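First, one chain by itself in structure tokens, the form predicted alone.
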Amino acid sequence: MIKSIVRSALAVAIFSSGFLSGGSIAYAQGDAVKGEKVFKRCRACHQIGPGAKNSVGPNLTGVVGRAMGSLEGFAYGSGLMRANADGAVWDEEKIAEWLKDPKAYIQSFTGDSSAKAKMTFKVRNEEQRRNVAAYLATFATADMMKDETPDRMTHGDAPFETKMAARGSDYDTSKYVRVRQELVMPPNAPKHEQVASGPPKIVEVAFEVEEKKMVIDGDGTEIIALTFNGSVPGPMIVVHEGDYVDLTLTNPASNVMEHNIDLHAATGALGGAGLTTVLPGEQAQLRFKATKPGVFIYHCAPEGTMTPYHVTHGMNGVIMVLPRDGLKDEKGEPISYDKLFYVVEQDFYVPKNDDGTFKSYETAGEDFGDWVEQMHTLTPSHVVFNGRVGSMTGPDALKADVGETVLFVHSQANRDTRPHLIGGHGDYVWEEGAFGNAPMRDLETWFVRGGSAGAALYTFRQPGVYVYLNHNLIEAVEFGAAAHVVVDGEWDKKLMEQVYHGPIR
């Protein structure tokens, strides 16, 4: 928390620093403290206090009394450029009016209906604007916060993280043959080995990270997608027990947003989101051992809300880490599959118009304060399989034929799920997707936790269409999480016949 700073002295120690030439010290009359809570949703963008640097955003220490756009090191949009050249200096009451409407607010302040904002980030609430206000004007100098450390959840520059991110390798990995991985788009899965041949490896695998728009239903909705190579769900990564895998992430220039990767199948520094933390025009390289066999999810985990904000924009996937001695029933022999089927279930909450159509945004986080405003209720708009509604239907539905056995793996990182395939079974199941463990044998349904995957293994026995659906039959049929496998083959009577159909008899 921070400390009680009296207004009489803050405005002395403000104008006596120096920052302000001439003219009036303008107050948004804003409460500091309650300012405080309000910025922990600015804290993913922006640092402030000691050792602050710049971020998605610039380093806000002494922005109450700078003047705009001149942060070194920053590149500002052409707005705040514009108002530089004017001279013109940042007071808590045009902070509280850049709040409401970044765009809006400069090009009104320059009188240039073509200059351009970078944030897009709106608060609409004005007490919170003027308290948010408050909050910055107690930084007004690097100095006044010496002695003080803001609360923050750090992922990049926590002082150990930091520490080890620079030591380097101290272990041989010179012996370990290096493999490329072939990322695929979903519902696929790269070429893979279910039973390793050789000893561990190096499994190399390079994400890069797109912001785009997507279409995500029948109507045309469109969503600003946060994605790993451009889909959502992310490509699903395959490697063994004991294998490292040596990932690099990519954010290119062109993108607006911090980005990093959580992978549940690491070990240590946040799943890895403490050292691949990567601002546009960076990119991080992590290098870590699955030593858990299962399936897992993957997910970008940058600060605070921005967490949920990035993985309900479809930013996950699933790492699949198979036994070396590939799959094994109850009994501990061995078990194998001739197709695997990567399932995403999503969750989107697109925001609304005041006549009840979906809202539409050009840039990423132009739609922040609208979508976490709906993330409070708890109520998706869509839920869906592979970031739309009708993925694997139609024309896209999967394909199986009669006696091919198929692994799903189904994952939701958010929301707990049931999957279900209509007209067949869970032969062998890991809910809890542990491959060490022993799978559940016939089940008819099955519960994937929020944040987690699983897998189900089935041998098809008849032809035609099966639905495979979240048995939510509510976000199945009305909200879109349903895929349709289409199974080609013989069929067996033995096993199902109509007996009569016609008149009552």
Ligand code: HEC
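Having seen the form predicted alone, could you now give me the structure of the form predicted in complex with heme C (HEC)?
Only one chain is given; partner chains and other molecules are left out.
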């Protein structure tokens, strides 16, 4: 390597002082400007300039004046290897000859009629060969060492640095306090303040993708779920407007699929998906500012069919961005909650055997073809809350006391849903989840659009059992989209009383 840099530096010095490239005096030098056009074809296999790497062919930065076949990490054919051993060095004339017919050239150059050349591309036009060789000579080996220059233009307007500065002085994140959010499993929300006590912070969140078997109903139907942190849905994230979320997404090498995260609370890069796509064994870290208050979904979004496939295998959840001064009613008066119930509605599309039983699979992705076929019917096999039928019923029923105020946060990444609390109401409802808007009052059923989250605040007034469900009763009862809330306290006769029950009077 070092040797070839010295040679190239020498070659550049020769060109700049007006000499023709080495070798024969008769060689007519080409036109580098015209050569740049010819080089377009070479780009199919070669890179050149700052940041260039070996590709199908070797990196051509500084190739004029470089020893033939000399780049480390490129497996040259036997011809260039032989030429390298013989100490041969590229000049423009040799390159122009090589381009005419690499194999014929290297066989005659090395005098070995069995010498091999890997470059199967030929340039028939002699002028083009000379021009492209001249173009190659405009790149010095020193260029190879440089990284991408930061002062380039962004798509024709202001230089990048200027733009960054214009984005606000608070881009310097060193003055922010960093806190790590301790994530908890649904239906719980992480510990959080409703009214932010200090200035905006950086909230660190660690997500690890786990591809794992999960039982999704009472019959023991199993799927290979795709999960954030081993949970369907992914854990809830809670921050305040103006905070930064600093999210690390890890895809352990034990997984088989590519994953990423698109957060509807984030701005740009496909909600972060463009910057977080990780193969097994990779990790990405994304920092974004939570600029909009509200409840937002997040979900995995690889390309194409993989997006609905991953989302319907469990990769979705909610991030809540609270206003710094907390929630407010329609008059702007502060309101708060004692508890938060985190409910993510999930549609599954489990393929069936011919006998009507659900199929089971051993590895992630094995169900792909069948699952996609079932997805195309738009008819889920299961519509459940928090990953399985009955996740919040019986022993796992939600609990509250009379007088307690609960914030129900409800999302559906795919399909529309219509939450309803049987026996209660939505006192304050942010249907679209946007806390900047005044809440609606006293709703019976509210609507959560597919691809969004909504929030409903309710103060329990009577003890007993409540059913919180998707009031498409087929989806709730037959498919599983229902939860129970067991409420303790004193019955209030003023609100309701059984006046009579018995034989018809």
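Every value quoted in this text rests on a predicted model; they were computed, and no experiment measured them. Numbering follows the first chain given and starts at 1. Here the rigid core means the biggest group of C-alpha atoms that line up within 1.5 Å when the two forms are laid on top of each other.
Superposition of the core reveals a Cα shift of 2 Å or more for residue 129 between the two forms.
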